[in-house]
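Here's a solo chain for you in structure tokens, the form predicted on its own.
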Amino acid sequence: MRAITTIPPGGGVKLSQVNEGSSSGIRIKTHLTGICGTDKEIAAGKLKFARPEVGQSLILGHEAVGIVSETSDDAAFKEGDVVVPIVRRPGKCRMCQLGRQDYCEDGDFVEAGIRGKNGFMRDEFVENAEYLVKVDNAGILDLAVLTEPLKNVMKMKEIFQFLRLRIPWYCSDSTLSCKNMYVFGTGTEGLLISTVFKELGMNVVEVNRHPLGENVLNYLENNKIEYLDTSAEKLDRRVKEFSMDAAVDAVGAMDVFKEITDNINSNGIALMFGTSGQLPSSNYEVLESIVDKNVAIVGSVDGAKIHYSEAINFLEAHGKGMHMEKLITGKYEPEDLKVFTEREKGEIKKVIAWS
């Protein structure tokens, strides 16, 4: 069968014949693996940290969905059904053993795609009924491919509503309309965290460093989302105007995480999910910052089943209304490796379709 394959951790991309061999286990056809920028890295040789399954070579592939093929004996799936597959899959710490791989204690894990175990992007794939995750509603097929960086954002939601709770952080009205949340990064992972915390009832603002391409002005301004260009308009401008209860860093720069401490509000809440390898310099008035004001401080990395879920049903309930469709701009055929290293006009998401 066909599956994009790289050498890790030197990169390139490549289209190969595998063989699966004789694996037990749910037989899944492969209808889309979406494309995100670890990826990208991979194929370009910047993440060191892949590593093949078996041999040299590494099926890339962490954001899918599938069909039901060919059952085993486990009765919760049969031919036809939706099903989205786990990525990171646990070791032996404490936290993997509670089904919590997502907050693994000792980095002993493996993760579709990216290290340790291959990937979705190849014509069908065997898996373990525990690490499928199934879509009732069939008519968000195409939609589902989003499961997987959607699931990221339930988990940080839940982080946040839980460190909300710390004080009396809400509204007169008791709910969040009046708080506002920044994010920053307008990435695929950027939008939906502010889709979701949208839907949350907050006032939200993308920002970004230059201006936004149609698509996702487009797409922001559907769901009244606010947004700022920081090569046009100053963030402290815009603060003074709307100020910031909360914020999410999506690019993981060190400048950025000063541009939120420096204007984040008293007893802000700050979830940090991007990481860029930049390594953080010493700042006292950072530091000083955070204390003087009483931000909760969290990173946020991946997410458990059961955020799978959650993303599931977000995009069953609000897929269509938010207009989620299209975050999806483009589809591609597994021979067009040069989605790998070119970027479209208007791009957001790129996926493969393989069925």
Second form
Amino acid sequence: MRAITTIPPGGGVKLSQVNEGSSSGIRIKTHLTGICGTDKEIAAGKLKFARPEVGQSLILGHEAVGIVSETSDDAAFKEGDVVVPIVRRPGKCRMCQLGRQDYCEDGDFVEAGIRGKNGFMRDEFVENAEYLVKVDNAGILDLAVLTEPLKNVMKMKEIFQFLRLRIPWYCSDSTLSCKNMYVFGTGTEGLLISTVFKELGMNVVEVNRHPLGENVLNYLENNKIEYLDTSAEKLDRRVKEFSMDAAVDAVGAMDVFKEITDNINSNGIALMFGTSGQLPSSNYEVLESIVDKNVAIVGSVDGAKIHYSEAINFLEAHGKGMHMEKLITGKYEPEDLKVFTEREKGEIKKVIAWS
Ligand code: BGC
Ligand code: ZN
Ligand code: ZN
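Now that you have shown the form predicted on its own, what about the form predicted together with beta-D-glucopyranose?
And the full complex, kicking off with our chain again.
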């Protein structure tokens, strides 16, 4: 069968012929796989922790939706079921054994298509039922390719809801409608974060350093999400008008971290998700403002099985109403390997169609 492979940590991508071997489990025909920053970084040889499962080459792909083609007597899944596979597989630590490998304590886990386990960019794969999540509504078959990136946001929402209970942190009508959330980064993950917090009832401002492309602008406007291009208007000017109650960084650059800590309100909540840059080892002013303002800063990576289910429920309940299909801006063939290196105009999420 066809598979998109790379040689980590050096990178490169190739469409190869591979054999599945004779593993037992549920056989799934891949429908769509999504491409994200992590895949592009692996392909470019920039992700240091990328590593193969065996030998030298790794099958890429951690964002997928597929259809069950063969199953044993396992009652959990039947032929034709639409399923999304889980990326991270547990190691032996306490959190992993509790099914919360997203909070792994020793790093002894593997991630399909990223580190230590072959991914889903191939015609078919065989899985253990434990690592599959069912999509009951086949009407969201294509949209379900967004489940994996969206599950990261569901975990962030859970952390946010927990942190805001530190103090009575809501508006006089008991909703979050007077609270402003600034989201830094307009890639798919940034847009999914904005979508989820908008649906939660917050006033969301998407922040970008450059003018936004038409696709992104239309998406934001359709969802009544505010936006700010900091090359045209300074962040602190907008913050004077709409104070920064909460922020999410989906970029991962130090200057974004400083912009958040400089501008966030007392008792604010900052969720750090991006990892493309480096945080400083010491910066006294930043530290002082975090402490003095009681700011809660939390890093968040990955998500648990429950967050995949929540993501599927979100896509089913709000996918259509919030125009989420518009996030998928291109469908490609497995042969089109340039998707890993070239950026299309107006690109948000590119997907590869396997069937
Ligand atoms: C995935 C996460 C994963 C992380 C780091 C992200 O793209 O969505 O599930 O933990 O990469 O490898
Ligand atoms: Zn991804
Ligand atoms: Zn662990």
